[in-house]
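In structure tokens, the next block holds one chain alone, the form predicted on its own.
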Amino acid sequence: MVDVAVVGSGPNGLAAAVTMARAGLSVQLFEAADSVGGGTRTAELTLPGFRHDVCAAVHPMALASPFFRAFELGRRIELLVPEISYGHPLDGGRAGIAHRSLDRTVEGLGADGRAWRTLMEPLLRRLDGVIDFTQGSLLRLPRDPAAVVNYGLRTLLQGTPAWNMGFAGDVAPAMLTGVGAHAIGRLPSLATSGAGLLLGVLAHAGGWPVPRGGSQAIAAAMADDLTAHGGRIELAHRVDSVAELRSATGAKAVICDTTPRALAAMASDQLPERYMRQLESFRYGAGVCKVDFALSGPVPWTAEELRQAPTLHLGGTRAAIAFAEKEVLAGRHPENPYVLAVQAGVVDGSRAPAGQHTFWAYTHVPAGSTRDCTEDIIRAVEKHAPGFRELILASSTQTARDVGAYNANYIGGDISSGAVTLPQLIRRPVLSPDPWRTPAAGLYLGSASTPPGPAVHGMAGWLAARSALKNTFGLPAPELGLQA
């Protein structure tokens, strides 16, 4: 018998479990798969010795997330921070390069450098306020109103058809659009511009780190902390009913790292009809088709600087990427898709045998798509790195349908666990200052379907756990650091 049961071992489920165990409560975590991690698993998907990140690979929030900062993640695992956060190839051998140094980035953008600085520097100066505003419920009062004003005005500018104002060339706008497309939504829109600006400023702050050895290191660090504080992990255990879970464990609190759809299925007998309707009306977004490659050598990018960029955004100009994303949202596979790619070997030589490399890439597709986009991705890379095809030793593909089957939270291949739109950032999945707490006593939702939304940050689980500590147990939030 335990005090707390946690369903799901993604970063949010693990964050919730760690927080409750650190508060002195007995915790049992249930995971349907045979390993913890959710979106932070690493495996040999192609050939022996090639370690691929199954889902997320690069983690802009690893150094910025208030939960990970409190947890001291950077002291528990090795986070490799590149000098180049991301690159964006364009026709003619050109490329936009986002250095961790804002000054170097500005210098590289020439005539548009001043506009880039005007966009990013005020956010960089008040980064703590921006993080505070974006990493919780948008309905609460911000601690730094000036940061919110700066962030809001820039989100409005980049989220409307006026988004090219101030730019003379096509490189800087393409870079911003490539980052905003992480959100898998309409371009321009307030939701995608807000996400893009947050990721963009983090590229010039702590950078976009890559965990040595793979993203599994993040999950392992949290799982180790959980068991060190008395928590138990039960793998290959699917939870279908909250009532049955409570009966079996005696848990006073249940925290679910699941989608609203799954919560509704597990707790329909405990939740009021109005709340159930809200859960069932929650919308899911487009999917991804992901391909992992084992390569015999590094990718031969035409633009030399791209060879040092772990993260790359392919898709061309701002207009071309916006059109491709519009096609996806209309239920079509674009002829020239946006591709997000990661070459982890640029900073982490442990991912493949000596001299060889892994290459991770996905493209956006309509929800539930069964299309194998391997050839689409190869063509997109070959356009800017002739000879890439000849380097391929093996590949492994997950269609959007496969992605959804692999992780129940990725419905139809939606790795954001819910469409990233402005209404669904405010109402995720309900309009409430405490959206993690459900109307059922002791039942909480702490997944990417709740604020602050998608990304590997642990925040949704941490905030759900803090709500449970306050409302169910009357306990304060515990310290999470190594010395606590």
Ligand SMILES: Cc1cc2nc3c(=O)[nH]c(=O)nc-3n(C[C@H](O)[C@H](O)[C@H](O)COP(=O)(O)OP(=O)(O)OC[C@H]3O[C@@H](n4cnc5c(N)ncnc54)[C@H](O)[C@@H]3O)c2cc1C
Given for the second form:
Amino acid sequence: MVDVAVVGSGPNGLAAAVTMARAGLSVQLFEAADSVGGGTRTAELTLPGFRHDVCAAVHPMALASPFFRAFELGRRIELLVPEISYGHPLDGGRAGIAHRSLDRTVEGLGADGRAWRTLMEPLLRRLDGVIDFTQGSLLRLPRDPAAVVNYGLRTLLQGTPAWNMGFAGDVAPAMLTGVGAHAIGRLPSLATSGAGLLLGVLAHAGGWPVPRGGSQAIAAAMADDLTAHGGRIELAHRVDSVAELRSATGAKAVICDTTPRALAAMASDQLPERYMRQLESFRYGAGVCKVDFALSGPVPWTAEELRQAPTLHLGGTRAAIAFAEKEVLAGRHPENPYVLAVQAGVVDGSRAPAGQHTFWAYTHVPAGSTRDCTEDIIRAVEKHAPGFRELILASSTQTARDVGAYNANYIGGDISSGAVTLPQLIRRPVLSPDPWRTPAAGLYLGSASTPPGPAVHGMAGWLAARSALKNTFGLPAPELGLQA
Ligand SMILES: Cc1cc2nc3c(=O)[nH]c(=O)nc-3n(C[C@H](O)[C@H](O)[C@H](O)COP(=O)(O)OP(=O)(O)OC[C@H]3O[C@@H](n4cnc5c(N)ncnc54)[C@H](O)[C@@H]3O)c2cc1C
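With the form predicted on its own in hand, show me what the form predicted together with this ligand looks like.
Below is the whole assembly, all chains and molecules, this chain first.
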């Protein structure tokens, strides 16, 4: 018998479990798969010795997330921070380069450097305020209203058809669009520009790190802390009913790292009709097709600087990417898709045998698509790195349908666990200053389907756990650091 049961071991489920265990409660975590981690697993998907991130690969939020800061993630695992946060190849061997140094980035952008500085510098100066505002429920008083004004005005400008105002060339706008497209949505829109600006400013702050050895290191650090504080982990155990879970474990609090759809299915007998309707009306977004490559050598990018950039955005100009994303939302596979790629070997030699490399890439596709996009991705890379195809030793593809089958939280291949639109950022999945608390006593939802939304930050789980500590146990939030 335990105090707390957690369903799902993604970064949010683990963050919730760690927080509850650190508060002195007994915790049992149930995971449907046969390993912990959800979207932060690493595996030999292609050939022996090639370690691929199955889902998340690059972690701007790992250094910025208030949960991971409190947890001191940076002292528990090695986060390799590159000098170049991301690169964006364009026609004619050109490339946009976001250095960690804002000054170097501005210098590289020539005539548009000033506009880039005007966009980023005020956000960089008030970064803590921007993080505070974006990493919780949007329905609460921000700690730094000036940061919110700066962030809000820039989100408005970049999220409307006036988004090119102030830029003369095509490089800086393409770079901003490549980052905003991480959110998988309409371009321009307030949701994609808000997400893009946050990731964009982090590129010039802590940077865009990759963990040594792969993203599994993040999950392992949390799982180790959980077990060190008495928590138990049960793998290969899918939870189908919250009532059965409660009677089997005696848990006073249940925290679900699941989608609203799964919560509704597991707890329909405990939740009021109105809340159930809200869970059922939550919308899921487009999917991704993910391809991992084992390469015999580094990617021969025409633009030399791209060879030092772990993260790359392919798809061309701002207009081209916006068009490709529009096609996806209309249910079509674009001819020239947006591709997000990571060559972790640039900073982490442990991912492949000496001299060889892994290459991680995905492209957006309509929800539930069964299209194998391997060829589309190879063509997109070949355009800017002729000879890429000859380096391929093996590849492994997950269609959007496979992504959904791999993890129940990615419905139809939606890696955000719910469409990222402005209404769904405010109402995720309900309009409340405490959206992690459900109307059923002791039942909480703490996944990417709750604020602050997708990405590996652990914040949703941490905030759900804090709500459970306060509302179910009357306990304060515990210290999470190494010395605590
Ligand atoms: C291909 C891909 C690439 C990505 N790239 C990045 C990236 O580079 N950077 C980044 O920050 N983010 C990235 N993401 C997004 C990121 O992985 C997710 O936002 C994040 O993992 C969400 O965390 P979570 O804890 O909410 O859920 P998940 O990590 O999805 O974990 C949910 C867990 O719950 C389990 N579960 C669900 N239902 C049940 C049940 N009924 N019983 C028991 N267990 C259950 C699942 O098996 C899973 O293990 C990517 C995702 C994918 C799929």
